[in-house]
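There is one chain below, alone, in structure tokens, taken in the form predicted alone.
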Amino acid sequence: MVEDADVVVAGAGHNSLITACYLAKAGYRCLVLEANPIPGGGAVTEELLAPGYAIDTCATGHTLLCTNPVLADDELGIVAGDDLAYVDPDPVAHVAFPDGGHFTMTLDREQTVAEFGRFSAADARAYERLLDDYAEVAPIFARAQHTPSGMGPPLDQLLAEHPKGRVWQRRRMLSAWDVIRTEFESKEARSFLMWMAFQTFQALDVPGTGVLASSIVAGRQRRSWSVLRGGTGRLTQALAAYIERHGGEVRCNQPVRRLLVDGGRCTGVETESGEQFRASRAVVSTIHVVHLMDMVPPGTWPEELEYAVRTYDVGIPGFGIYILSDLPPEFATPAGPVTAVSAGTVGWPEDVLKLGFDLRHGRFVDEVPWLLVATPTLADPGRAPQGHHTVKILSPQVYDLPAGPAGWPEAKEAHAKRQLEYLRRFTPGFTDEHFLASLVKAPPDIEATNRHMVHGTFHGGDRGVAQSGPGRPAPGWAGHRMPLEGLYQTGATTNPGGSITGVPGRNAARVILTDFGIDPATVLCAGGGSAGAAGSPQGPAA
């Protein structure tokens, strides 16, 4: 067997790059293969419309990643070494309601409490209670997320040991809507919190989503929508550079079409060009699980895994409008215009609930019940020429049209026009004459750009009870080890799911290092060097 690397990694999303970085830190030679022209997956920054205008094609906010030890403790040295600097914008968010009302969230907790109080004194108290209650258990949820399945106490056990744990055992099994409607009374407070909770593109009436009603808003209240100066892509560039500095390689335009299997063990991968790359120690996959099933001979996977993937809900697709403009969207309010890096519009609670129902049942959404309007150049002006802005407008949408995929080119332009017309009810100056260029992406366009965003979904799958924690991607296979010996899975289809968190990547590294006979604590820590760096280039024997 020709050994091309110690570890071959299929896919260069931010999670698999993080896994490879820790393995490289331990002394293993990693080869990362990426289908697209640049690494990053959903964490890329591109000049989509014109030179000098840096657009985060998918993800922009890194709030969750900033609390991950990979950055919080700079375990890879890339924060200091690659000068990764974050900006925490203030206001945190600004949202417009259908009647012209508005809600502005700031980093000043008391100001935000007062904003809730404009609509209901009881809701102001409820918001303070929400923040305080979640702060008590946030370390428990963080500990559970950062512990691979089977390597520590499960979340339910950790909660049971907390004085308020039984409340949270119940709350996390409720839907986000159940939590919001129980705690808040005004339609404005409910709609604002639903706008926040829906940012994972998760229908809010699905059991098991209850924590979203607290976790997202609490994170934003603590540190806003953290934006990486220069664009999201600077993160994945730094991770790729780390791998290469440690003797590894990241090769792009190398789509993997099948896994190589020998004697029940995954020994490497084959790309669409027919080239084979073999691994002496392990293969790490960030390939979407619905594609992974077809990359081995029939009968390779156990029945329970095949069933789980056959019933896997890939989630809600996205629809995007990308704009270059000579001014930002300014929301008109009685106190004057407001701009925010993270802004948007939202319907009343019944509108957002109907949105989730329609999407889950494949019904085209021709109204505008939820918009995210991201203008990172407000906090990071270096992404565009002076005085200019990049604006990304995201919304959920179905993949299939009643008339079939052939109708999307016309339908997407008409839908984008409806959304912009609706947005201008609240941002009257954000008109076409200020646009320098624009691009519309329907769900099939998103999927065509990144095949692992199945049906144009960003977050790797639904986050209801069936596909969370030990059920992601499948019961019995949530610990990153796959049924094929030598194959490990990471990325958005593994716990805790999508978004820029780095948690699946770090957790997968912990599992692999353990299987390689290395104490993960010697690698998943600040500073360089580890047990695997001494000795042979391939690390210690398994």
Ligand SMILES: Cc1cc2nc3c(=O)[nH]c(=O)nc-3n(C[C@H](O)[C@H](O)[C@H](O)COP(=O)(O)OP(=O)(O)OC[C@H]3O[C@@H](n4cnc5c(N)ncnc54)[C@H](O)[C@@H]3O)c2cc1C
Contents of the next structure:
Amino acid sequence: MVEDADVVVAGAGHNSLITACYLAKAGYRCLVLEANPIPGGGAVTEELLAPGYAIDTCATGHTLLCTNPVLADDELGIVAGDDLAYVDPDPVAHVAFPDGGHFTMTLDREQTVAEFGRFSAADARAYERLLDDYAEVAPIFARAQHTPSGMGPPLDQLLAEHPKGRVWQRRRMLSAWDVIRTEFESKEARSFLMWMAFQTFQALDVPGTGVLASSIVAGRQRRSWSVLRGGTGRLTQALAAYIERHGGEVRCNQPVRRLLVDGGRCTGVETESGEQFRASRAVVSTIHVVHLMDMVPPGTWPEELEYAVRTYDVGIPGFGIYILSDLPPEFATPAGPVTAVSAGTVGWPEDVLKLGFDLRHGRFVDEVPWLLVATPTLADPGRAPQGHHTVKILSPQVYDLPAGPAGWPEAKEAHAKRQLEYLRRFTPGFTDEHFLASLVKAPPDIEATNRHMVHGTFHGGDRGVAQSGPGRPAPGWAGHRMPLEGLYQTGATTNPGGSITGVPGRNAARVILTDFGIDPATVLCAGGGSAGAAGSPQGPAA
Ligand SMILES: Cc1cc2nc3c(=O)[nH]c(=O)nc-3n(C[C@H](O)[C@H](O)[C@H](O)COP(=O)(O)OP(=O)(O)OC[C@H]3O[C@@H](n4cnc5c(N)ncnc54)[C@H](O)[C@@H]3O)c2cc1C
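Switching from the form predicted alone: structure of the form predicted together with the ligand?
Time for the whole complex; same chain goes first.
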């Protein structure tokens, strides 16, 4: 069967859905084809373990998306229209150290400064300096991120024009560890900041991660780890509904296996069932670039793109434990138990550095140098029956065990048990008797439920210097236009990478609208769009 749409979108992650929404807003009919039974990719909420318990299978924190104009300015009207409400949890984070000490970050800046002061007066001052320094350049980093490559001055130039930009030109080439160790002296402050900076599973001594030491913590200090009331999946539902309200469609169980190429132009896609879907204007892909390579006839891609993808670092995979419990993980402290939506444990700096080193070199890590313990029900109790909680425990890990990925079904339960035993050193009451159900996912399980998460990685690829900005996914092809006319790439393999930011999605829309001859400013804005931009409610002529 031949389907027609103005734009065919392969994959329904939040980024590609955002791209489709803006195109739909401009009057284009979008057909989104998703491999999975439900749309959303990493932005889904499911009753994974029992009815009535809404679990964010992947992402929970949306801090970065909240600053994207798609929500901040409600450019699609979904915040008001679909009642998307965010909770900013306080405390922001609570982290336990190997010696039983801890660090609690709160939304009250002065209180967090005082927390640094418990370990070192110099570190308390350093933290204030870090926030103030970053605040001066944050708009520059935001502007660069929200501008597709090639459509505005590069980040380096913007920094060079700022009075303090040279420090940041250097800092962004340093590693997060370089920045943390030069600014902070106590091992507690360093470890806490490393726990924060490791949230995107970037090894912290890799050049090009320097800004992470400031950007993540500054975002959290401003608005915490923002959690969408009702679960992350509500975002996806709102985006999909927007597309359908604007004449488009989101069709699930449609894995795309190849791109249709006619006369050097991408004209559609073919799914694994052999069905073909043709697009009159463009094809948008959020297929991982590693998979994209095999989806066209040989010789289609330029050699430099093939080289970049052959050398592409897919990043550090993740391991997850999902638990339903009748109490939250309560961290014991001298002042009494502490709970936090975003909590965890962290080793000393050398442990976290070794973790990154081991994982980058493919060594299975059976110790517990870094854990994120997410309990969104603390701030959003409606996700579970009264008094009950959904807990997600995440850590970085390798894809291959010494005997290969096939060993995971057996090894994962033992690894989860080790992690829970370690966690109980700090949360003694969080015991098996309180668990109603649990599920463990090793990296191959994560990959099996989302082919975009190659090897069970969360963020579409490493974000070191080689794969950032104009290098993502490949030098020359970072502007969302692929070297095949009519094909556009978005999602975590494009700049600025993974996480729930919506930035690759909005940037791709800006590029596509420009190529369609529409001023993006008339669509990427509050109100606007539709007939005004595209010329006709059915969409413009091809
Ligand atoms: C356990 C876990 C926890 C996480 N926690 C957070 C968090 O709290 N905060 C945060 O910011 N980030 C978090 N992340 C990362 C975040 O989920 C991802 O970086 C983000 O979802 C990437 O969004 P995306 O739109 O680029 O792609 P994805 O969300 O990966 O979506 C891509 C979609 O494309 C589909 N697809 C791929 N190939 C094809 C094909 N050939 N045919 C059809 N469909 C296809 C996939 O099925 C998928 O639905 C987490 C990830 C995981 C796994």
